[in-house]
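To begin, one chain is listed below as structure tokens, in the form predicted alone.
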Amino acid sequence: MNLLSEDLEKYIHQWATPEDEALKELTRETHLKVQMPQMLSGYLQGSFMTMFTALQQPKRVLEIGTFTGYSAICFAKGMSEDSLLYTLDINEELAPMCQRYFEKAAVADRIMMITGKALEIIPTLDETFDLVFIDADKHNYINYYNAVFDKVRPGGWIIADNVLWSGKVVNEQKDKDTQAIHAYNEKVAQDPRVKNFILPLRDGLNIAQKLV
């Protein structure tokens, strides 16, 4: 889904900051080698993690999806030396491509890369959380919010992404992944523990911020 005009869309790449080059190539590799490849985050999206990181300069990240790598990468690019972005994927055949392009973009010291399922994975990761990413199946958001929840330090972020759904988390009917999302988006807006937030870059991102 883009919310954006195409005319806005170039006004935004032509007067900001250009993108990486190892992206611009992460990009180009995975539209002609990989299959939907609409599940990068892109520029956009990018920026505006790198951006975040920046300011809130966490120290340990947890993505959930890894895809290609271009939102490790990003989040990375906006994190300090000595911090360590862990990402989970349960695809093992793309993780070369993602080490590949870790490197490229400089940021490989900041990635840990763990292949399996998340949630099987979440639990064995002995760390506090100042950043969740969640990106993966839709089915199981709320499985990884619950799982994470405990593992995030009061004041950390829990962004969901995908989360208006190509606009049809407005629809009455609603398939069985555009149901998970919008249970997704209803649990954390009811969940006292978090002030939360639906950013409408891109396909949607659900920023909640944990109080206790």
Contents of the next structure:
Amino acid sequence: MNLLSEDLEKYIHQWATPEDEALKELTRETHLKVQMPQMLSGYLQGSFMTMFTALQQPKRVLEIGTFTGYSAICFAKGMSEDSLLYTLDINEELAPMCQRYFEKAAVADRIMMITGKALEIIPTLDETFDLVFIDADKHNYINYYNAVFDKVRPGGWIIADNVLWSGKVVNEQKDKDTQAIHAYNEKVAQDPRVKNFILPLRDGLNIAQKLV
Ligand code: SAM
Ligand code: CA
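Please could you give me the other form, the form predicted together with S-adenosylmethionine (SAM), since above is the form predicted alone?
Let's see the whole complex now, leading with the same chain.
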């Protein structure tokens, strides 16, 4: 979903730091070779991710859903050299491409990619996270939230992507995916252990901060 007019989007691109060459190339290759290239975060959201990690300086980040590595690179670009981002994806075929672009973007030293089912991998990670980004299969969003919650430090962040689901969350009749996304938003809003807001950037980011 695009909440911006084409003209405004053009204006934003014109008057902001341009996208890195590595990210441009990754986007081109994803569109040429990979199914569902629309899953890429893209320039606007990616720039926000880099700024968020640059502001917060997280030492440990967990991303659930790597795809071709766009968002992982964007988070890692804002992170310090001694930090580590774990990124999980079930699709092992994409791993070599991701690794190539992690190297091209000069962030491979701070990214650990793990292939497999996220719900099986998360319990094996012996880490405390400053930031978790949920962006894999939508019907598991609540399961991911529950699985990571105790691993996030107080004051840490849980960000979930696509929480406006192309605007469908406000439809009366909701299909299965929309119901799952809406249930996630409902759960987070009702959880007294966090405060949150929904940033209407691209397809919507639910940004929650753990209080206790
Ligand atoms: N974060 C990426 C970005 O912004 O460029 C996009 C991620 S894409 C929307 C979702 C990814 O989740 C896909 O690459 C898919 O293979 C992965 N995925 C789906 N189910 C999964 C599971 N059970 N465990 C781990 N990854 C899964
Ligand atoms: Ca996404």
